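Below sits a lone chain in structure tokens, taken as the form predicted alone.
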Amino acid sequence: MNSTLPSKRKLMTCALGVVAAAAATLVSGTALAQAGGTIKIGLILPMTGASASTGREVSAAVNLYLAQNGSTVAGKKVEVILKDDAGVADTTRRLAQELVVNDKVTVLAGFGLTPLAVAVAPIATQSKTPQVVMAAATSSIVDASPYIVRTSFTLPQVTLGMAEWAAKNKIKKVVTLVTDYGPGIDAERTFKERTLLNGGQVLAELRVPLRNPDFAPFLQRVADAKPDAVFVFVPSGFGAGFMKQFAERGLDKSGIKLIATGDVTDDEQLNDIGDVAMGMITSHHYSVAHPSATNKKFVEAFTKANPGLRPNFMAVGGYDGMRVIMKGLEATKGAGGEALLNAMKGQVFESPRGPVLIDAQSRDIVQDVYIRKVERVPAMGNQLYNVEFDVQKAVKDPAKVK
């Protein structure tokens, strides 16, 4: 053996030292942020790329909440630092590291897709920085760090209602078609399990790539299987492309029912999708047409502040996420870390989507889930809306139901 090479023990000692130094840097950055005169929130979103619509909606809603409620806590100015990760997890991780170490943020927030949220979880844990997930929806995200709080939703949470509706409406033979990543797999598994439990059949389980999806060959397989219905999940922003190909393949006239989670009939894109979506049944936790007074005020303020942009479920996740952060900071008088995490857990409030709870044990959101039908509403400008006609109250993510 070459005696000039370092021993395994020395290499391990060196590696552990690097990790310890990095963790110490992250923790000291957070402590300095709390001691300063400004409270900084790092907002990481896909402002460009395939998921840019998510970034636009969440950032607009964050700005709206601050404009309505003020940006000062305990005599300190709250500053939101927006960073564009373009939907790339390596970029998200790097930006989070820079925000904690260089900008000394008290909170990390945003996260448009599951891989982006998960990529930051170790940084949140090491630096003891609360991480508020405003958009990503895989069930297991909150398990990636004890510092994660979610204000969006989970796919199992909104899928259960669709599976139950299908069974009650004599849909027995189904094909599932989902985007091949965490939330899609969650939706597929939840829908299949509940369909089988209700005595139905799943004829095929189809998974479409997340990047550059071409739905045509998968839709052909749906047509060949001749199910009663096809259950679909695609991420926010992908619904228009899917519906266009659904119509081009003639499936809208095939007699095969199209049922989905509300991501497919995203409120922001619904009018662009057009009449091919008419009558489509979906389940979700928010519709811009939700008939509460709180939501009507939210929609009016959002559209006034963002002409041409209709708020969607991503906007509500951002709006409520900012509410949870600010109310938590008020309770801690501007302190971050463990104190802020504890102040965010257990919050109960009326959201534009309806009543919500941040569960103190799971750190996940509990909320109503609505069954909706796409209709053209004359009283609302004759535009297309997801009109709610049934509701499941106070739904937890199924994985957190004991």
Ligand code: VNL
Second form
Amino acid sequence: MNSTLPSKRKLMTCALGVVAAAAATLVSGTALAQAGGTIKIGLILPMTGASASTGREVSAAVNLYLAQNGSTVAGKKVEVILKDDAGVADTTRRLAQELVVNDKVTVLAGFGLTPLAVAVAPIATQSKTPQVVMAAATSSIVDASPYIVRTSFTLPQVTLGMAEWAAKNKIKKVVTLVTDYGPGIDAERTFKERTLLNGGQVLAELRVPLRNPDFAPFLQRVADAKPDAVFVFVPSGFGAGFMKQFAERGLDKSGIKLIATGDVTDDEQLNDIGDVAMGMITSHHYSVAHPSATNKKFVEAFTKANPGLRPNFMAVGGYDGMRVIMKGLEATKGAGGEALLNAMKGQVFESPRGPVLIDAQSRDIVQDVYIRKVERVPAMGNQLYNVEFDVQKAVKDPAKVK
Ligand code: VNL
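In place of the form predicted alone, the structure of the form predicted together with the ligand is requested.
Full complex below, order starting with the chain above.
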């Protein structure tokens, strides 16, 4: 698989940067920058490997934003240079270094997983390059560099609502089952703390490895503990694998309720997961079925540009991330560094997910969190959707609430 990486990477970079690449054959990159020709954005994503769906969703949404809004700012062409890190942190770091030193990018963006975002933080700080985290969601990421701005979400932010719903719906005894790294541990801690506060009980806290997860032994422990519910977090792209084993183990017929963050019932995978997900309650910041005019427009344009692909919450993180970058660049007339960072802070806008704010203090996103139920929707092609039925307004990451 590795041998196909360089050519694929080259291909994707080309596809995105045709105009700038053609120009670069005439004038060197530095000369162009001096002439005010292009502004470069380094977009680093896992386009291959276990998290390739995240790369696919984010990059498609970045392209859509530029196609809809134009890629010129203050008379300068914005060029996105897409790089594939295959989900490997050492690669992310090396690519970021090259993008800053050789390509002289104004912004680093993307970051499909927490370790990949954290690996780049020192480079952002040292080079004073704004780093826009469009996907990764461990609460502490924004503390890794003052140059980080986040347009995705945090696990504590979306988990609180699930814990509250559980307490209100007679779920007293729970087991938590999470992927064993930053976002999973955030979800586990948040769910536990809120459950205990509400008088509930956590019977077991199970952590499954990120690489090649086998859920079977953990699901056996869930079955043995006989909780009212199991609360689950797995990263985007892993939901279908988890749900398959959940059904194979007969857990769907055990009377143990399955509740989760929306990462598990990921809109991209939900139809493949199928009926085993029916009725499942989750909490999250985005559903492709969000009933707003802004979202309908977004979903229509996204599916038209990417036939057969549904936008998920990763796509929205990429779309809004590009919005934050372009509006920032408009405000600075194309300047980067601290000026751009400041222009990204405090942006308020209507996202396909609902109203959002980039909190100027924390540089993290404040947004509505929805409680949703998986349903088959006859009016929408009889497909499966996460249908929102309750909302918590303007939720800040709990770690940033003073
Ligand atoms: C992360 C968090 C990644 C939530 C995810 O999918 C996710 C992360 C790739 O911070 O690594 O759904």
